[in-house]
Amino acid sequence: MSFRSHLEGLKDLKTVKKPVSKKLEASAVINELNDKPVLFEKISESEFKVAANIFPTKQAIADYLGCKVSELIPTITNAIENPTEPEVVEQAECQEVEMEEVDLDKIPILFHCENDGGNYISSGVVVSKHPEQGQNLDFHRCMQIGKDKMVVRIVKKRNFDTFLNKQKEMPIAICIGNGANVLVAAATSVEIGRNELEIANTLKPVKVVKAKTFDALIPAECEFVLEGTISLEELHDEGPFVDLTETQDVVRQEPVFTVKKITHRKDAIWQALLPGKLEHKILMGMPREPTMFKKVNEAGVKCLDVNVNPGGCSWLHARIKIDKKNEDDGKKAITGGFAGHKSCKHIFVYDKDIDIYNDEESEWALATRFQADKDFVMKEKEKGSSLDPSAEPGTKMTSKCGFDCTAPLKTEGKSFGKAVFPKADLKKYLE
């Protein structure tokens, strides 16, 4: 199912009729909306249609995939362990239209908030190939720099960042309006080498396409597709930019990208994601819980559910919820879990009659089930998120620690479960 498909299909869709400008008005608007899809029909600066808040929540998520959300860990594991090829087509959606010109400006590109450094693509799907370790999906947000040029933040040591520094200058091309196959596939940490659009496929089917300018397979149903060519030889300041944290990002130099063909689908709806809000937060975290789910149970602990919550930035705090068999298995979770995602700062983690997506039930535990002399786990300094403002400068330093929120299995007499109150029939009583 694509993401025309899938936005054609929602019943809880907002539209909005009149004219909105993509410079901080529309922004404002999805902000408002929370986690309410929403459709703009018209732009004051482009033809071209916008949605946002299309894949805010995990049940949004789960909704496009077919599953449950409790299934969704399961789901994505399954996905990244057992990636299938998708089916190659010869003519595609997504390049139906081919812009005569190279022209940014025409393609509304959101300016989010006050102070970022322009206008952002947020959604966009990055696919780029190395000679001899295959193609490779990833989020890289880019900002407008001219008609025809946009500077990309890539994140060091990631695979793309690999690749771009064997080759120097390599062609590239960045989709955008994807569905939640390839959005949750692009966004998961496999080992180089791996396609991710075999494990999109594997969540819901996806065709694709040869793209226009190099031999690389796209997304076939997207909705826009800008292809170029990036270069370490050009950088330019990227940012500032309102990141996961809600916190502005500091300037960076970074390398630029020409585009030089631009395709669409006829009616093309473009695909907007604010930044640091629900569902940016949503694809971020979500895929980094399957593999948390995996260190905790190689760490010899039963392991029901990882909630990378939003609280937490949905990317420096996790609650973890195991079945508790042995007294140490809180603090051994608390270590798988950090060996299951480097970039979270702290862990909690709960036994398996806490809600772990309640704020309140969460809470609770920590207040009742916690010691910190015996039940909090200290770790050495180490790298941690560049998302974090608190971190040290440069170096990404940062403190971590882990909250073992489970109770005692030897309770020695004291109470550890709520109580179970009595339930009445209001209707009965008042009227």
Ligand SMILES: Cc1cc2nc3c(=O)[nH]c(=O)nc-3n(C[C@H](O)[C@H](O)[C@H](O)COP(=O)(O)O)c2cc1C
Given for the second form:
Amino acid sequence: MSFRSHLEGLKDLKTVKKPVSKKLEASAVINELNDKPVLFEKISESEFKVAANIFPTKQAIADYLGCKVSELIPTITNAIENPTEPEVVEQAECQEVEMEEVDLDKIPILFHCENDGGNYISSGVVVSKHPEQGQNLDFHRCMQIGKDKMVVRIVKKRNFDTFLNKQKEMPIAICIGNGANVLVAAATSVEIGRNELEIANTLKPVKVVKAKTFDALIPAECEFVLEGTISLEELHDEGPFVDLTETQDVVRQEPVFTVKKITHRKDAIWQALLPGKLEHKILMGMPREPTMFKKVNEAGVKCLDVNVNPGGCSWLHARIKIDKKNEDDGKKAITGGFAGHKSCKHIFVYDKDIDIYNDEESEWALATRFQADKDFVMKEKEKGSSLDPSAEPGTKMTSKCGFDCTAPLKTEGKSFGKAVFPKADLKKYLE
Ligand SMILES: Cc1cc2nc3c(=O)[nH]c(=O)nc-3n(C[C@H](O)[C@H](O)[C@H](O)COP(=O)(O)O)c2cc1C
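Moving from the form predicted on its own to the form predicted in complex with the named molecule:
Following is the full complex, with the preceding chain placed first.
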């Protein structure tokens, strides 16, 4: 299944027929619709349609992958541990049309927020290649700075950054309009040299094709492909940009991507992704849940579930549900959790009776089961997420801590279980 066929099958898709501007108007409508998928049939400045909010919830991702929400962690874990080679095709939908001249103004790259530095690609999956280490896929926001130039935000020390530092200049392909298998795989953090397209293929089969300008395999059924060269020799201001935390990121000098070729499907549909909103949050946080789950189990604690929850920007907070067997399991789970998600700042551990998707219930457990002097874990100051506005400016040093919100196994005094009230069928009592 492709992004296109998934879109065609969406029963709750809203369609906007009147012309909408790519500057602030489309993003306003996408934001108002929140978790409802939308297709803009006419963008004022472009011949192409735009779709958004396609994977804003775990349910939407699970539907695409053909599993239940509760099966996402094992499904993603299985794909990471058992990658499979995608089918290579000669002819691909994403290369049906080759634009005669490279002109990024012809593409509906949205301008999202009032103070953004420019039009931004935020859903682009970047395919890069290293001569010895092979392919890498990840996301990098790109700000348009000319008809054929974009500046690319690259977080330091991740695989793409390592590839670029070794090569100084390298060809890349930015692929837009992908299904959840490719998006989730690109968002995983796996060891260098692992081609995430093989993870995507285990999640749901994906076809790949050779890029037009360099020796890399790209998702054949995506909507647009921008091929060109990224160079450390040419830097440019990137930003401001509203990031995952819904706060404005600082302006940094970042490498420039010179676009040399643009190919697309016939009647291609641009995939927009609203920065900081639900879809961005799901794609950032969800792929960390399997790694945290694994590390908690490796720490000797039975992990039942992990929720890298949206209230914590789907990045800085995590809720871990355990089957507590020993008094120190909560603290061990905190240690395991941090090992599974290095950018996490606050971890909360709960018993199996707590619904970790329910904010009120999670806070109830903190209120009734947590004692700061015994259940609080303070870590040494360390380097944190570049996204956290409260981390030390420049160094990004941050304080991290964990909250063991599990009840003691042996109780004295009051009990910790929530009382069960009698049930009534209201139809019998109210007209
Ligand atoms: C929607 C989305 C946008 C992202 N934007 C960026 C970005 O602009 N720059 C960046 O370095 N990482 C960004 N990331 C995170 C990278 O994709 C993440 O570092 C990657 O999954 C790790 O890849 P690696 O294991 O190849 O290093 C983004 C992730 C998502 C899901």
